[in-house]
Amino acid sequence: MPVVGAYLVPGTPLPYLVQDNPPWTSLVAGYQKAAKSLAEKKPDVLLVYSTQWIAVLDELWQTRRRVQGLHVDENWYEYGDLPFDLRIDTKMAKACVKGCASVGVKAKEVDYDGFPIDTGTIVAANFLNPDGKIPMVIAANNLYHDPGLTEKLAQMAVKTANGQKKRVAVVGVGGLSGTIFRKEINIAKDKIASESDDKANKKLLGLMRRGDGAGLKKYLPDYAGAARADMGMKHLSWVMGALRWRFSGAKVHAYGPTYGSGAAVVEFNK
């Protein structure tokens, strides 16, 4: 069964919590376009990796059938709360835990009430899957996994889905350039923190648009360092691993600032 959709989306809660703020409205609209596209593809499962779900020992996978609650972001709490109600494909998630051994990774299930779901996963789910109809498989960002190992984990997860004859949409949740304003700003005047960050972000997105997988792979390490990219862009490694770096182009549904850092909603074309 194929990967029917692939998306790179922001994990910041700002566009979700303040949807009418002018610098963030394009990101909201971009997320809405991605959600419409995702619904049309009718995947059986969303394969989600968020840079904000951090693990330091084993690779963690959410296996509780339904996870719900109210989350307060640790950085942007003043803008509001984040309700969530997620449905998990427990069968596939448990199979991914077992499958981690095939790539030399130790893994564990997460299955208990009140587990602190991260902001990025919640924002992506609330925008892309607001009614919760599409089950999810959610993998943690282990800080000791490099981009190459992250790619292998995504490939393993897609192989696991294929074994269960499930159509997959893969979602990498995270930002672009990582410099945020350290002093309070008027959010109505938000912008990318520097011209160099903006230039680097646009070059990265241009490579995606053109479907230049080789160029994107070559540029990524330099970009990650120069732009202080979110977690070295491991969320992009997740998506590229699932696609095996094979894509014909991408639609950049939105690009813009989030308190100085860069964010984009990107849909990759098969």
Contents of the next structure:
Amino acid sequence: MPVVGAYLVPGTPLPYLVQDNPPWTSLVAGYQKAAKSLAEKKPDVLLVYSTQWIAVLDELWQTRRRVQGLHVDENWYEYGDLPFDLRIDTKMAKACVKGCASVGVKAKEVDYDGFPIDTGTIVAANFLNPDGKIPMVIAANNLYHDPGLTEKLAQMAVKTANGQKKRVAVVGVGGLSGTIFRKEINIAKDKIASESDDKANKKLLGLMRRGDGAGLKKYLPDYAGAARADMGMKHLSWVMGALRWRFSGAKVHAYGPTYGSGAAVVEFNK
Amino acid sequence: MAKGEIIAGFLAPHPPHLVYGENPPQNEPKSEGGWEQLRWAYERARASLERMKPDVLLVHSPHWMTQLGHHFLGVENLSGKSVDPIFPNLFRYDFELEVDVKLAEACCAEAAKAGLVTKMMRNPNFRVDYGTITTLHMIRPQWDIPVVGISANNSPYYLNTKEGLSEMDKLGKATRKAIEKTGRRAVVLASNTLCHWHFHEEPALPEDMSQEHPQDYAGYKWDMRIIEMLRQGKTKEVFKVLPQFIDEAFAEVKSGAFTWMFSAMGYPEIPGDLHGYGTVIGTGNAVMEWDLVKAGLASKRGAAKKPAARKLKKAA
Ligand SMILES: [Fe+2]
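What's the form predicted together with the partner chain like, now that we've got the form predicted alone?
Whole complex next, starting from this chain.
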């Protein structure tokens, strides 16, 4: 079974919580376009990796059948709450935990009531999978895993999906340039923190748009350093691992600022 | 209203393992024990706190990390279940706490006056971070003293250690002013581990103490050097080597709680009382106390007359 869809989406809660703020409306619309395309692809499972779910010891995989609750972001609590109701493909998640050994990683199941689901996963799930129809497999961002190992984990997960004859869509949740404004701003006038960040983001998105996997791979380390990219763009490594860097191009459904940092909704084409 | 005072400060680290080892009714997972040296250290700290009878406990926690300025809990009653994202197997704790909102607001206002970006957290659904909760449980498991919870702005990591810690220094001075103006007798808690090099795998039985040891010998030696200086009251010297300690021992004091606490206390050159030291998955943790009343830096006034604390209004 092939990967039927691949998306890079923002994990910041701002566009979700304040959908009518002018600088953020295009991100909301972009997320909606991605949701529509995802639904048309009819995946059996969403393979999600969010930069904001941090692991330190083992690689963690959510294995609780249904995870419900109300989350409040530790930074942006003033804009509202994030309710969530996620359905997990437990069988596949458990198989991924076992499969981690094949890439030399120790992994653990996470099956606890009240476990703090991260903001990025919730935002992506609520936008892309609003009624929770598509079961999800969610993996943590282990801080000690480099981009290469993150790619291998995604490949292992896709292989696991294939073994279970499941149509999988892969979702990397995180931002682009990472500089946020450190003083309070009028959110109606939000913009990318600097021209150089904006330029770097656009260059990165251009490589995606043109389907230049080799160029993208080459540019990523420089980009990650210069633009203080979110977690070194490991969410992109996740998507590229699943695609094995093979894609013909990408639709950038949206690109815009989130309190100075860069965010984009990108859909990769076969 | 009498002028408020900081009567003591504690270095009060927050490994959730200590709560897990103790088996309090609030924590769902149960253990066979473990980390006794540190838990006994906290027992001694609890006894000191009981004698001090503060009006309020202020805690600065690295696990409420904020990007846009320094934040303060600003809802009078907060409750919920706190599950540690790294150790969900050890820490699933039902908490209920009362915030001294008036003092939190005063801290927020003073810090803003000092030029810091500040914010009051007013969302009643907010889940208090596990660092704050672990420190507060370990120092006062009765939960009967109001608290002020302060976030760790990410400036030491985002900017650099020096700039970040100079913000924490300002925050500490602002905290002191707010305490003085509101007339509180306060205890400040720095929720920080020392050397933060840790294991990369958890032992099969987490509380199997035959597996517990410092992860890094150089880091351990750093901890001993810092503790020895603190025991001798060489505060200036400690802050001189702090950046090097942070770099070489990956010390969690980088997040700012330790600097905030010392700044709030006025960097007293008095010997700290070491209640105990121990490692937790390899990291170095010391429970230490600076009693400013005993040192003659805060008055005894009112200490004997005050009740231990206001009782928490029990929520139904
Ligand atoms: Fe910590």
